[in-house]
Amino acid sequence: MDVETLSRLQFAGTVMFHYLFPPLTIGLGLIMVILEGLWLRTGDVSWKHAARFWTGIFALNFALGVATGIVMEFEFGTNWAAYSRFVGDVFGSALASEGIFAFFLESGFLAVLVFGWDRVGPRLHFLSSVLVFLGSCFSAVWIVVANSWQQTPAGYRIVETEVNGRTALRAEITDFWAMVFNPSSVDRLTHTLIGALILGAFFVSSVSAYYLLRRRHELFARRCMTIAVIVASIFSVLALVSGHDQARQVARTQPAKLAAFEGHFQTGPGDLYLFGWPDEKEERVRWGIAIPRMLSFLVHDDFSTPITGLDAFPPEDRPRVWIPFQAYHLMVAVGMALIAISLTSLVMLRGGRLFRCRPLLMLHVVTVLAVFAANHSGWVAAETGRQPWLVYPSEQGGVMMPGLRTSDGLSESVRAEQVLASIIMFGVVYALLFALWVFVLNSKIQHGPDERASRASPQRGFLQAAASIGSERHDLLETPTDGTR
């Protein structure tokens, strides 16, 4: 293989792998000052010991999405040097206010949250866990305001610098909140959020599924659970809304992209595709189902508006297809069944009947490894779909600015048997991580909550404690520890 495919092959592991932690914390956060908002509010301290569970494996996923972050900023330099000067004014900004507004904060306050349980008082504890919360937020929004400048770029202007001799050309900010505000910054960072709220809730989910079909811990997991399916919820309907209002950005934005997402070689009114196997050779997709012009209709609320085909560009300004299609199509799947899994959760948790049915909460139990699919596929494609370009070109004041290409991203001296030879030693020690991730994560779990401090406290439910803390009401989540009624 060629250098710009190994090192992409590196970047795109590395890139993966590290996002497996970052929006699962996001998503424990949000639980986690749910928990603790309602041990405050109720003094019922098993509120407290569930909280600090689920405390525990959000330090374990901080601790390792930082390790894994680092190396990404190092690759920036090693792999893709001519890339970091082209976008190095706006990269720096906005990876410094990461670390200003959000690392410091988040790592802050996270030592208040994991060693002041017994240290500090529950109001402090609270608000250093909803600190933590923003500050993993507040991260995710300087990342995706970097990166959605790569897609649409916005508030800077090209200027010549002189590098070894050669002018090279660079982007730099003339306007800070028009880079920080570019036209797909709040669309994808709202659908990226929305994302990590929905791994969190699932996780959630998935733990208590398994511990009420163990029969352990199950005044935790029947609160907890109930929790997480209702944020669950929420946020599968908001992704489906925050999707709805993605695409149609790309559709203005970046049209191949949409066309390739589709596999709309020919412009005219677009089909939409249930699944399918692009051609890129024929210029069709095989073997697929679509509803004719729902793409058209979603896209401009009209069966008849034509839809940029990936004819109207050059052959090398053309994304390929295959990769971006299928994840696409991956993430729209698994984003609907999420819809159908938790609503149907929702309506069974009257009376309690989720926690007696046995098929859903198997099917709980491992659905949080297709959220984690989706929000990598989700990136896959957004990532893959913007080839050939690193940074898109764009119109800045009526000028068309250029753009920047994968291949003229790439640094001038490494060679590709170096980048091969990384990816072999970062491949062993990301194994190595990933199983003491899985064996430390295992052993978490299989320890569970402080039991003895939920047996001994009242057994209110999450509605009841909630709603009404004086009232004496019965709840109808409400049922004993030991599985009967």
The other form holds:
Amino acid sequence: MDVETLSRLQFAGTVMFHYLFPPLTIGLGLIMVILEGLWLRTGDVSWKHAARFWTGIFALNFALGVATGIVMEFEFGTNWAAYSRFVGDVFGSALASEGIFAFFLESGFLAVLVFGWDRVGPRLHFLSSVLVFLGSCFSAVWIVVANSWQQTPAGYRIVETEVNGRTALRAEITDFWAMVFNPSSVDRLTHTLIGALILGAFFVSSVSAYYLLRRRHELFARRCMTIAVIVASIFSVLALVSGHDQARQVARTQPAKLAAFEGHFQTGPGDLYLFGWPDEKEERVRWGIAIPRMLSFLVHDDFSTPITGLDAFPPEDRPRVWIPFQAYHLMVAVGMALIAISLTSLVMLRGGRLFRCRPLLMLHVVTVLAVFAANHSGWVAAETGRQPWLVYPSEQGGVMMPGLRTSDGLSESVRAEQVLASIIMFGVVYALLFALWVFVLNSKIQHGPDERASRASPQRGFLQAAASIGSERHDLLETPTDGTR
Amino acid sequence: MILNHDSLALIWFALLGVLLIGYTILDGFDLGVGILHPIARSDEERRIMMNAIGPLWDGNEVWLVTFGGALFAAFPVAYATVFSAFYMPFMLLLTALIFRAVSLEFRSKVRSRIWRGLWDRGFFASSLLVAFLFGLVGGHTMLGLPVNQDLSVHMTAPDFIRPYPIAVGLLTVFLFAMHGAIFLFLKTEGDLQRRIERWVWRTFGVFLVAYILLTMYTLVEVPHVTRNFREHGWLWVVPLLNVLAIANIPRAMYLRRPFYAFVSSGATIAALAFLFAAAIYPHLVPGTIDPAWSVSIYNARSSETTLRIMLLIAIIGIPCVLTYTVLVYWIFRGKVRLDEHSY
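Taking the form predicted alone as the starting point, write out the structure of the form predicted together with the partner chain.
All chains and molecules follow, beginning with the one already shown.
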């Protein structure tokens, strides 16, 4: 394989692994803030135990998010040197802002959050969790702004710079706020944050449902489940609204991307596929079921308005279709299912029927995996759908600004075998990390929120793999300090 | 002062220096704690050492992330050249940073001797490797890289194994070990503290010898490092202060004022980072094929508008960052106490 394919694989693999953690920390952050707020308000110490439990899980994910996130920052320079020179003026400032405004806030107050329970008062501790949550949202703000600028660039110009007698193009900021509030950043940020909050809620509901099914930590589980279901209901409905807005925005700003999402090869009224198998050679979707002309209606509120198809673009400017199509449809399908699950659960909260409904609880246990898949596939669709561009060409004040193709963004000095070696290295390290993450997460979940409650219940594996290790592991897995209290 | 493009580039060079100094002083002591980790004899001592940096290491690493982001924003050309040139060292560095984070995070989660032993070794090895690789990269940068006309640098694995950068890498390891030892001395008590005190002296001795040897080696091997000193005589103040700071470490330890010793070792790190910057200025990557192809603060910089905006961001951001840092260090001051939230 060539350097380009390998570098893309490397970036896709490392960023997807990284993206297991940040949305989970954002989502859990909100739950932590709510629980700790309830503790401050009611003085009921069981809210504090609950907040503490989720803080422990949050901290684990945060550490992995930081460790895998530094990789991304390095990869821009190591593998995409030409890209870095092209966008550094714009993208770099967003990345630096993320460091200054978000990471310091998060990491500083995370220390207070995790290690400071006995060192600071409840109010400062609550403030710390609010600030950590805000910090994680800020980091989403800056990185999504940077990414959105590449998709729908604004507030910049392309200039020719000369270094060592050779000229090269690069983007330079002309209007900082226009760059920040480029046409897609608000839509994409909203959708990204909503996705993260849904993930946090379903993560909490998964663990709580597991406890309810096992009849362990029931007070904790009921309370957390209630909060999670409410949060999930609100944001899964909002995800639909923001997703709809975003699709319309993509239709305006990146029509080729929308065409790839929907497998819309020929310009004309657009059908909305529920599923299908796009065939790029034949330029049609096989085995698909579609609502005729529904896409036109959703985008233009009119069934007959034509939607730009891929045929409107020269072949070298078209994205590939299969991956964006499937990823996009997976995200939408999961999104719809989440609305159904969360609203049903919300209704069944009345009288606590949800807590006794075993099938629905079992569904909650596994749904979190689908939410991870939806968050990931959304980004896969967004990033594969914008190909072949790293930075889209655009029109600024009547002047056409050239874009940057993915194939033109590589490092001149990096060779395929180097990239391959690094992929293998990351592959091994990340596989190990993933196994450890699941193992430690499981041990924390098995250990539960307040160890003084429900000691008697047998310890069973949350995941089958872990379950096979055996029940005596319970003692091994307790955090070593348990006895000191 | 008039903020034109040249002065903005100079300011950003200085701000990057500040970030580098912040990073090396702060992460320097927690890397040093990792390098000294094997001297702990019991599980409790190992936990004390890890928890001495427990609430702090993560924030310290953010200085590196921000340094990377600021280099990307202010001097994108240098960012692209440096990061692609050091491809394999940086991939190793990333792996080591991941292992270090994971060792800290996972070690105490399972009560098994094998599990903990594994992560203890991982913590030690990754801290050592991170410190060494930073020194190695710094040493290579001082020597200069074979920058091509298109700003790319083609280096293969054997090119990285050269005596001078390896010597700088070793000095960095000794320096951080000493800095970490003094930090641990501040955070521990009793028998462990007495053993750590012996390590303060040992690491100081090794560092001092290495420092003297490397200084001579640098003047012989990389004579161009003094170029700026000939033009700007006042720069000689820095090595002078550096020597005083180094001399103050044993004095302060002897007088039982370990905090001053810590400040002095921090000042030593700051001085060395400053000397590194003064040695390469105005270049970010001196070129060895044709000095005219060097990556300098003038050909690598962002546009004037961007540098100005970034300066504003820094002016707003830096006081916030300092506030959080001081607050967190204040909250976690004093000796390490293991409690139920510790690692």
